[in-house]
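Next up is one chain by itself, shown in structure tokens, the form predicted alone.
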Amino acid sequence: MRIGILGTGVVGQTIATKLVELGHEVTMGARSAGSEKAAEWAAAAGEGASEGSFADAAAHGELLFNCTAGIASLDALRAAGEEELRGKVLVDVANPLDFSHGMPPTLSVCNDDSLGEQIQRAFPDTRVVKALNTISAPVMIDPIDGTNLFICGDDEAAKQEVVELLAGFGWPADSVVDLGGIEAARGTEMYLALWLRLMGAQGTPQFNIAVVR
């Protein structure tokens, strides 16, 4: 599959590298083509990896991942281009973290709205699926046995496509908890407040949670 990754940070590089290893053709997008971080990633990832602008990555991808900083995601997606996003599945991994007041960060949107919903409203013809935003990058591609992955979105077929793709990351279908429509992104994004405290208490970001019935 041709996949576009928007964002050159740790999350974007981690997901992109795993996708290349799985045999997908991946273009990593930045604000402009020739980004040093994207170029270094593409050179290291080898065959199947390329880099370009946000628009280049969106044009390349049959499916897209938003791995940009949450407070910049809407601008990045606008730069990618509404036409290039139309009809495509967009896996939104971002969280609207606001570091302007120091640590721990707050959320720039919460309670009665979410970044996932903002993206879906801004790009109504894009099939937004919120996923992977409740865990650290290494855990995204190397799941901890017995833990759960949460997804949500308005398009059932899009969610199923994402579940099938993430099975290649090591997430079996029965580990995925579908929370319903994209408004459920409010819950997974606000979980970051607890996640940050758990990380501090444990001294590591390499953890996840399980739903025990």
The other form holds:
There are 2 protein chains.
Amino acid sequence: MRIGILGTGVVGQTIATKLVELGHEVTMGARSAGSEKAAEWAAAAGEGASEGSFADAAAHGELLFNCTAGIASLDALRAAGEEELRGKVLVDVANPLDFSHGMPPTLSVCNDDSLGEQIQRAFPDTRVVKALNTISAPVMIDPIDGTNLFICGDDEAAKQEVVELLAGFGWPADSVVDLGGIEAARGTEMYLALWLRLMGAQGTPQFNIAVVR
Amino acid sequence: MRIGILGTGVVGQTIATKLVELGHEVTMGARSAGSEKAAEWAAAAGEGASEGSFADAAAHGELLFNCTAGIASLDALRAAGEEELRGKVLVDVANPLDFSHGMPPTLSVCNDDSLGEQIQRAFPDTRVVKALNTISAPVMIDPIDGTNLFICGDDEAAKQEVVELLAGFGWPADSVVDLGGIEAARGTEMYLALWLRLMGAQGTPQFNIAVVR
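For comparison with the form predicted alone, produce the structure of the form predicted together with another copy of the chain.
Below is the entire complex, every chain and molecule, led by the chain shown above.
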């Protein structure tokens, strides 16, 4: 399918490359068309890969991934354009990390709201699915056996579509924990506060958690 | 050893009963001595179990557990008395859950501070160790194989003492993840936002997470 990736960082590049490998037609969008990182990625990824502005990527995609920095996501999505986002599934991979107060970062929104909810409110006709934001980029496309992927969103069909797409990344259906509506993004985003300290304690971001009963 | 339990709820009762079973002398403290719940617990738990005020429990214990509701913990600890807490290890099991805005609860402190840090700042001569706050009471004393216990605190010897005590609860040393100083309480407390939604999705609080690399 045609997929738009908003963001040119490690997360965007990792997901975009995997999607091209899976045979999808992927446009990576940056603040403006012709960005060095997006152009280098498109050249390296080869057939099926292209680059453009946020609006170009959004217009191209039947399904979109928000891989921008969480603190800049709303601006990036506004730049993509409400019309281009309308009716589409938007997989929100971003976390609202705020590095301005030092390390580890805090969240720019949490507790009684979340980035996922902010995006859903700002773009009510877009089908926001929060997913993949609890793991580092390499783990997103190379899941650790037995661990879980957490998703949430208000649109059941959109969640199902995302689960099927991510099965191609290596996430079996029984690894997916559906936490409910987009309000549950508070849970997966606030987990970052623990994730960051687990990364510090272990000295690596290459881990995930398994829910065990 | 002599242990003081602050709080008479399910968490306090579960931990206190386990400690009596392990041969410790346990005093459960409530807002005032002679509370119905603490007296019933002490009668049922038998030899080694007693009850009193927060100050009685703190005076009794060489080591203390804070099992009060997080939103009331600072008041309970002030009632216990700074002198009675001085120099002692205080295992802080509480989460600052605020139910006043409906379900699931929010946190009364998070992101750039935590209850664990508030307690350590309020009682600088007490050796605060945050532990057990990421699991429900039955799981605290009956760990699920392969899952992890997260601890943090500024006093290394205090953490070691707590790890040895909790080994008696069934937590092997290699299940314990030391997240560092008490500042990491932000991580384990904010994880509650995910824990609450995992409980909702699964329909049970009897679970834990395993960190997998």
